[in-house]
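Only one chain is included here, represented as structure tokens and corresponding to the form predicted alone.
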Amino acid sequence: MRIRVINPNTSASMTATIEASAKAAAAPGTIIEAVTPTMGPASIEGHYDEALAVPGVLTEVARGVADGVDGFVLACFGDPGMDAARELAAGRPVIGIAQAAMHLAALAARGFAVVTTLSRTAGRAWDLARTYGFADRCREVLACEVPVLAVDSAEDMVADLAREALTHDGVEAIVLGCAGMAEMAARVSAKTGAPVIDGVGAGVGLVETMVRNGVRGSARGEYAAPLPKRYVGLLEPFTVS
């Protein structure tokens, strides 16, 4: 099985961190291919960044389909371009790390909190919780106010916020709200005594489960292939024939 893990930003060092976490979570025999888009923002810290990350994500999905990979993980907590990626994936599973982490957190506990990077991204986390059906399970979103590209140095702050969240009514598990936090999940869990879910590992596991059970993504309705259409200007390479 080959899973392509796409880092939607253009930071190669973050891709390396994501790749290590994905490989650690993968089952024996699963090949992890972590990729960095050639276009897009250096980090994703708001709606503008997220919108401009999508063309790079879609390019990597198209390349993965051409290369014959079995599924994709989108390794940014905003799950940028996930629905569009599913249109391109021709039935291959496409899992965003926020969706994956929230599903696992709901299996682990009645309620969870998200610990994220900057407070300006908290609204997106709340939006996704509602979209994915976890509005009643997501009890809190807390931000450590550390930029995405520096989050690997913020483990103590993440652990402190996780402890704070666990004092709130109904919070019994923690979701890490950034792919750059992936490698600290086990340590933060040990420090807090609570389940801590990393979406990168969760995403890899869900793609593996879908592929092994023969569950393909839908290629009908909204997730049917994009309609043939000409795109112009900078988007001309995305023309569908």
Second form
Number of protein chains: 6
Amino acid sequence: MRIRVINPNTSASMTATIEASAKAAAAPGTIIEAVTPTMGPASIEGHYDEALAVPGVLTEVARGVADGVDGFVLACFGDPGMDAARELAAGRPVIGIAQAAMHLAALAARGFAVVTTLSRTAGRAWDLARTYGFADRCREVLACEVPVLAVDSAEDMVADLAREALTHDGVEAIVLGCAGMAEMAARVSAKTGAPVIDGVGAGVGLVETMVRNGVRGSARGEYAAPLPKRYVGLLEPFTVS
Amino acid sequence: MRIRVINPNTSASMTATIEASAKAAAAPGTIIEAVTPTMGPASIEGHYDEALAVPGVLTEVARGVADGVDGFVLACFGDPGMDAARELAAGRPVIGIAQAAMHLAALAARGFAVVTTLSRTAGRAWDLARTYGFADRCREVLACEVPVLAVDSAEDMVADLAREALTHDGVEAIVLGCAGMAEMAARVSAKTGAPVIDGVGAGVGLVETMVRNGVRGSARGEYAAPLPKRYVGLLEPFTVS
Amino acid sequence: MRIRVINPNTSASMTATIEASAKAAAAPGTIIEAVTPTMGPASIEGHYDEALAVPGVLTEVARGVADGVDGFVLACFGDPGMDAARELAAGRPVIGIAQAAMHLAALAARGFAVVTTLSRTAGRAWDLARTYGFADRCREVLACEVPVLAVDSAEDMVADLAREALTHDGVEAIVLGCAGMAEMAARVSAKTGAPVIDGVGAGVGLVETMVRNGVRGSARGEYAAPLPKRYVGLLEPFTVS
Amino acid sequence: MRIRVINPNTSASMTATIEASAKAAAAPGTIIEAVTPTMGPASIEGHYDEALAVPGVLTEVARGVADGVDGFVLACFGDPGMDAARELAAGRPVIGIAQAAMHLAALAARGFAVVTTLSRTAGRAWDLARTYGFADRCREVLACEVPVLAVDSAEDMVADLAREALTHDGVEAIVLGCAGMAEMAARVSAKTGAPVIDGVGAGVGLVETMVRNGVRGSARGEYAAPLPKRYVGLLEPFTVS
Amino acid sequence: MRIRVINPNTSASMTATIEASAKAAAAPGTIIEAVTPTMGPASIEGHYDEALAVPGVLTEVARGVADGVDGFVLACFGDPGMDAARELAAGRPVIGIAQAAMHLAALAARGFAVVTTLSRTAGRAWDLARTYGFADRCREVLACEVPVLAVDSAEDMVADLAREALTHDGVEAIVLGCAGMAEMAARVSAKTGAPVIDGVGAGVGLVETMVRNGVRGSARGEYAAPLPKRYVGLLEPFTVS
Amino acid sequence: MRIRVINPNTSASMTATIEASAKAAAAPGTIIEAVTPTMGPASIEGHYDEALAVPGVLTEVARGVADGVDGFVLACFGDPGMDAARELAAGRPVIGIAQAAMHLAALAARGFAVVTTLSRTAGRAWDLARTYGFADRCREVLACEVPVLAVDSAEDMVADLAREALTHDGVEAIVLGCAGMAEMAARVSAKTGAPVIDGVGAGVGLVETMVRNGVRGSARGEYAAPLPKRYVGLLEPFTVS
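Return the form predicted in complex with a further copy of the same chain of this protein as a structure block, the form predicted alone having already been given.
Full assembly next; the chain just shown is listed first.
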């Protein structure tokens, strides 16, 4: 089984972190291929960044389909472009790491808190929790206010926020709200004594589960292939024929 | 008051339709400026098209801010890029036409149906209804299965679907689910005897109301200006400094 | 366009405040007519007061219809008698100021707090938030515990409560929870740096938007004219024939 | 124990029906006192009627408090004036028959349908279901389109609608949506083989349960006594001092 | 009328407390029969205990049906085995005390808090609140951390927690979260000045109300009698033939 | 990795079916151990059966913990005893097949239908959908009315119901509502062209994902080990010391 893990931002160092976490969580025999888009922002720290990361993500999804991979993980906590990616993926699983982490947290605990980078991204986390059915289980979104590209050095702050969240009513698990935090899950879990969930590893497992169970997304209706049409300007390369 | 109405697709004929509807609904003294982006898809008929319409929309929002307009209407029923646009708009109102039409429908009726173009877009309509607080009031999304760029000739089918929807329990108003339907609102209302709401005109009125009441969106936190960072590849022009 | 703004209580000084706010928010060419009922309580500070304000409101709605006005704003934050008023209004828009303010707040911000007069009215505010679809967006209802007829002197307390609410998670806009606070919206907004919404001005804009878009409420089914029947006792004047 | 059952309309024949049902359901030793207000509409068939029934209801509540009764049932399916009545009742239970019937139906079945008189009242039934927590359990509201004062002769139509509703997914009990239907509950239950719930009898049992358990409503905060103030015009008799 | 009140645990002292509360709340002429199962745990303080209390409860329900009782109250706050018991009860009312107390609290107040024994049982209380429709009205679940069999001596702690809960926004009534607290309801109400609800007495009143109104649960579909089948091992006595 | 898959009923033929499905879905290196309890009902077709299956399930969980397995799948669509099992499992993942199948369906599609055996079990399916956060995504529960132990011969009826469900608005995937249907998932998917999800295979993948990501359930608070206490009668063997 081959899973393509797409880092939606264009920073190769982040891709390396993501790749390591994905490989650590993969089942025997699963091939992890982590990729960096050739266009888009260096990091994703808001709606503008996220919106403009999507074209690069879509290019990588199209490439993955051409390469015959079995499924995709979108490794940014905003799950950027997931619906559009599914239109390209022809039924192959496409899982975002917020989606993956929240599903796993809901299996592990009655309620969870998200610990993320910047508070300006909390609104997106809440929107996703509601979309995925976890509005009740997501109890808090806390931010360490460290930029995405520096978050690998913020493990102590993340652990402190996790500890604080776990004292609140109904919070029994921690969801890490940034792909850049992926490698700290085990250590923060050890420090806090609670389940700590990284969406990259979670996403790999969920794609594996879907593939092994033969569960493809629908490729009809909403997620059918994009209709042929002309794109103009900078985006002309995206024309569908 | 100057309101910029952005057609998120790149078809100038659609912009003309939108402009006419916006002007018809505007208050005395309001200047309507309808614009067409210079990049993106000819029409928006799915998540892929919508995702790739966003960069063009954002360029127009940035231009509008530079031009000193008072607010924006995003004239595609998926409300593409609305959150990202708000980061650029520095507190100026940015209203999507799905948002506008659903708000007006909720003021006019206990429940409404959306009549849209293609059924593949219904999922997006449901997502927006839930996001805006109208999951209970939106009772149905019906599609005439006519492409966006031909929908101006589908008025009879739209009226038939509206009539059918109005026989269902709790449907008392019709929301037109595509900017291309804007000019048919009054006629479909006359044919069906029910309130029929076009989001373009609704959006103009809501932006006017916000401006006249001095209600700006927040320009702190979630909707603060995008953080400075490098964009690469095709999207390098979007670099924030 | 003529909009009748009904002060549901019988205090003419409050009507003057309301009229000023409505006129300040109206579009060019809109005629604002603020009226005071001839029966009912001097102020509305609970369910009993509100229930007994309704007959006076309904008399004014009937008069407005006879006078040929285009729509109504009910200028008390409990939106008293709104459903009954719609039965009389034959499809003309009837908007309550809680409804109007909450809609505008939902357009401007992800979450809002209501700052009101007496805490005994908070239950009603919560009921309305849920009815209008904003149970998730209304995060708090705070009371300054100043009586309605004295609230125009409580601006500092209102601003303090607003400032406090804005420090809470997810509160990004303030809804003023009493028509008597209408004139302080701009100043409280300046003091707090956040959007502050007065329902009177909001209501005027929403009625204008509905009228200009040709969106009438339904005058069939639930909101058809009251059925002919005899009223007895004190209420005999309300007999419908 | 003395329970005052208030018929919110002014038709004495309806009061007689209500009284019979209340007495049939009361426990040994409970004294039922059914009363008819001296002002208001002959029947309640919409929001206008309901709003104008409230002053008469409140007069009867005040009288009941003065007479030392233990609790109140409001015997119209719109539960008119319930919140205002609680302000007068100083903690004595005040239960509306829609509230009572929906609670009992929720205890008896996973889902229920309301069979009511006129479809124009269905909106009110849905609002109450949501307010009381039963939005999920209330599956349908069906109307026989017979006026309230003639509904005692519509038993066959009610039974037919009940039978139809019981074929729908998740409907396992029937709530009678009008006090005028109270006496037909047992017969419609026999005809359909399903639980059929009359709110008048249900309300008596719930008031008895509250009284016997010493559970008073709160008489502080929201339901504290109305504040002293002047009422003018027709409603001057309602002045609180 | 005969009501069987089943103590789901096997501690006879708890049964005595429950019986006293049930008798105090019963209407004239109601015969209360409190029983203790012959198998199961000495107390119920978690999901394991609760699951294993169910066989004993079911034996008592079967016995009660054979004895011709009119209805059942399950006197443990987790409402253990209620759905299974309804399959045996052939339409006779079966009410759990959490269900009963939450219904009565919802009739008495806009919001309530549960005060229970151990915090490990709070999850179950929240699940039940959601199932019964009261997710919004249940604002808090507080635990005194006293074991079930010692809770009769914890009245002061219960009163303190109740007092604390009542200072929180929207909490206006207290639900006692353990059958062992039944006898302290009146005293805690006196100490706090708020409605305090014991589910045992509430359950008796609700069963009486259902019986007197002729409202039986459905004995078709979901709650039809268990299908005949063989049980093996320890549970062979439960074989249905 | 060793996963114990517990068939909650006592029919060994069903265990064989379950084991085959679990093995087919397992990752390389995962050891599947399917077991049959020594006490309980031959099949689970209602709340009574389910309640009485739980003691046998718990015995198997305790045995699995003693044997050092890594996690558990409970292979009955009612997820019997899941909370109690978690108290015994000391943090090892315990996943029910309804839970697993609904999670996977939510990842694959916007909405799904459950196709189950007997309609009397539909209520349980709806309760679980709501508990797990999928009340909106679960659109229908359809029953083929074939007993659990004969369902392996009902593939054509299951496929027909699936096809019917897929014509309904918003149904894009099928969840098989009985462990006895596990082996037909691929064939029904082929026949209908839609994702068809068997909870047994889904559960194996989700347990694997949790184990590989180091995500343990909480073993504190709600899911701490059962407290020591005496069990009497038939259930004495369950005494905790």
